Each structure stands twice: as structure tokens, then as C-alpha cells.
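First, one chain by itself: the form predicted alone, in C-alpha cells.
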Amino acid sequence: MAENKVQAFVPEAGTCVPWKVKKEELGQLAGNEEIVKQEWDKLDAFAYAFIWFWVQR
């Protein structure tokens, strides 16, 4: 078996990649983390809506 398993997760409804997962990818952030989180949440919500737009067609 492969030792490098990708850790699977089920995102919460309305999200693609939750902030807690993205934060683990980014590591330590310089500056105000709350600002980055707010912008990530906006981008993630847009991505979710975009995907659903194409799924519903």
C-alpha cells in the first residue's frame, strides 16, 4: 500500500475546502489571520456556488 495517503474529508454543506483544512496547508500566517480567513470564506463560497451552477444545468 502507498504510505502517502491523501487524507479524505467531507466538507460542510456550502463549502469546498473549509478554512481549517486550508490553514493546515498554509501553515503559519504572518499578519491578521482573521482577514485571510474572511477572504478565504468568500472565495470558497463563490467556488461552491460556481460548481453548483454547473451541476444544476
Given for the second form:
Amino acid sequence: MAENKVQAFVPEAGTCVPWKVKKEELGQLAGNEEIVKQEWDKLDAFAYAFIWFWVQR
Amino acid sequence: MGGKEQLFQERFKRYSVAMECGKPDKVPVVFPLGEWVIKYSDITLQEAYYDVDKATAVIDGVLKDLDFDVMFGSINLWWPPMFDAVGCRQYKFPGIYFEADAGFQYVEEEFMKAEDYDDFIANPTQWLVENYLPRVNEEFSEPGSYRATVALIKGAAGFAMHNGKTAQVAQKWSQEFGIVPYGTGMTKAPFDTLGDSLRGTRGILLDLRRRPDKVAAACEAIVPHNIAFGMITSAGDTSLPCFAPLHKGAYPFLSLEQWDKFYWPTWKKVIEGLWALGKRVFFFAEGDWTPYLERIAQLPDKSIVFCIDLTDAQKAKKVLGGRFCLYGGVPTTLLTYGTPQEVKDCVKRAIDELAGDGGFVLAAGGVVMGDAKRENIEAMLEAARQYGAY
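Form predicted alone done, so how does the form predicted together with the partner chain look?
Every chain and every other molecule in the complex is listed next, the one we just looked at coming first.
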């Protein structure tokens, strides 16, 4: 996977590493993609809130 | 349904009707939670900041005999253990830096330099991670090191722990006392995000003269982030408004021309963006916003709750009344320096002048200070019930 890592992207507001970037790196998933995506998005939003918290005092 | 659940629903309806500019059964009244509560307890401010459970127990004792609808404010807005874990340079708390009964302090610096504008504008979130966080937090200063990695784990864990605890406490107060929180989530005006935390007051004032185009472009870049941050921190809730503490938009910090050019356009976009998603903004207009009322009236009907601090209340009623819920009526200084009778007279006057046709919430005009008097807070709540029936 390391060789496929997307190095340069601008995450849209509300995301840090959008699922579409991660999906591009992972390629075809063996199981249910939607389950993986949903939980990825939740943790990504948490990380986004933590990062932006520091400038929203 | 009965008991506290029914009480919660009655109060929630009262507040909701007012936010929709309607006339509820009574004028909703807001309890201003703040550090003044600790003054009447046997714990120190340090204990209150660090130990959410101790602070909650103190607040429980204050709340149990009071009749109000909505609670605003917090003692544990900033949870020091998280800031200690990352070595934060921005905030100083009692315990490490001050004596146990001192309040916290914010230390403003130019954590974003003038030469950082282009990189920030190009990719704000990545710039924050790679540049801002290591500058603001001492433990992150060598990214990838043992200390930085451990601090990042602890910081994120602390953030989650405190958010979870805050949500638990709000739920407990709803269930045990029928209290409605004033809002959910937080956002800011892009100019304040830039001027408060990134460039600092000195930096942004110089930038308005030296690099105005960069200021405007940075504010534009922040707009979608402040919409997203408001929704994420609201956890999707659209029934209560999103808190927006507004600092550098108060008159006369900026000239009218600067306000029109740098402050209002992007702040208006954030409000309209949130409203398009169904989220109302708690327009916490600290200071005087009188000269801007006509501009604020350009917003979509009911998209904000306008908080009156030093703004001319009668003019706010004339310009915004009927289209936007008004909130306030009692100056915070009166709660510190006034007498209970003066507070009651003020409440009666505010209700007479502002509440007549609904769309009004009786509250302190800003954040109530640590030296407010308990008897004045109680007088405010009592008078609101005495004079606030429609």
C-alpha cells in the first residue's frame, strides 16, 4: 500500500483524508465498502474537529 | 411522559417558539453558568477546571431550587489536562501557572506568520497540522518524535474524553432538572478565526494595511471550514443554534469600510451556509453592533438568534425584531455591581421594551463574569417569571 500512497491532495472542508483518497490507495475491497467508509468518515470528522478546534477558541 | 421529561419539553418548546419569532406562554429565561458559581463553593477554580465531576456537583447544588428554561455558559469550556498533555502555549491555567483560585488566561501570539498566507490558503487543514499545531503546542515541536507522538495520542484522547463528559453532563441536567442547553456546536466568523488564533490581533491589524488581499483570500478559504466545523461539532443537531462568539466585528474595532470589506461578507456566507443545512446561528455579538444592524437584517429570516450585549436594544428591536429572535436584556455589569432590586427593575424594563410580540429570550447580555453576585442572578430569574408571562 505504501507505494500507492496519495501524497498530494487538498482535503475538502470537514475531512482530513477523504474516503475517496483512501479508496484509491486500497483499490477493490473484498467485503462491504459502505461499512468501512461510514466508520472511516466518522473518525476522519473527529480528527478534523480536533485539528480545527485549536483555531476556533 | 411526566416529571422532568415533561418540564424539559415545555421549556424546549418555549425556547423553540421564541427562536422562531413566535410568542410562547412565557418569556424564556436563561441561567448564566460561569465561574461565579465556584465563588460560592468550597472548591478552588483549579479543582473546578480540572475535575469536571467536582464542578458538576457544585453546579447541581446551585441549580436544584431555581426555575429557568435554558442554560448558557460553562465552567469547563477548556479542560486543562488536555492542554497540559500537549504543552499548549495559548492557554495558561491555575495549577501549573497560577494560584489555585486564579482564572485562566489566553496568551495571544502570531502563530501564523505573514509569509504563511499562501500555504494556508492553498490547503488550510494540512497547513494547520504541519505548521500550526507544532507551533502552538510545545510537545508537537518535533513531529514524529516519541514525545510528539505520545502527546498527539493523549491530546486526541483528552479531546474525546472531555467531549464525552460534557455531553453526559448536559444529558444529566436535562433528565434531572429539565434544563435545555442554549445550543449545540460552535463556529466563528472567518475574520475572527484568522485574527484571534492564527495571526493574532496585532498581526491582522497590520495585514489590513499591508496585505489586504491576503486577508480577504484567507477569510474566503476559511468559510467552508467554519460551516463544516459548526455541523460536525453539532453532531448533526439542527434543533438548537450553533454558538458563534464574535470578537473583532464589534464596533469600532474595525472601521465601517473594513467591516464591510473584510468581516461581513465571509461571516454572512458562513451563516447562510449553515442555514441552508437547517442550522441556526447563535450570533453572540459581544460589544456594540449597533452600526451594523441594517446589514445583519439582510440575513435570511430566523437564521440567527441575535444576542444583545452593548448593542442599542431598542434599535435592535426596531431593525431585527419580528424577523430574528433577540436574546439578552440584562447587562453583565449589573449582575456584578447592581442590587437585586436594580436587576429586577432592569428585567421588567427589558421585557416591556423587547418581549411584547414574542421572539425574545431574557438573558445576560454577555458572558457573566466570575465576580457576579448570586443574589443578582436569582433576582434576574425570579423577575423574569414575575413579569414574563404573556
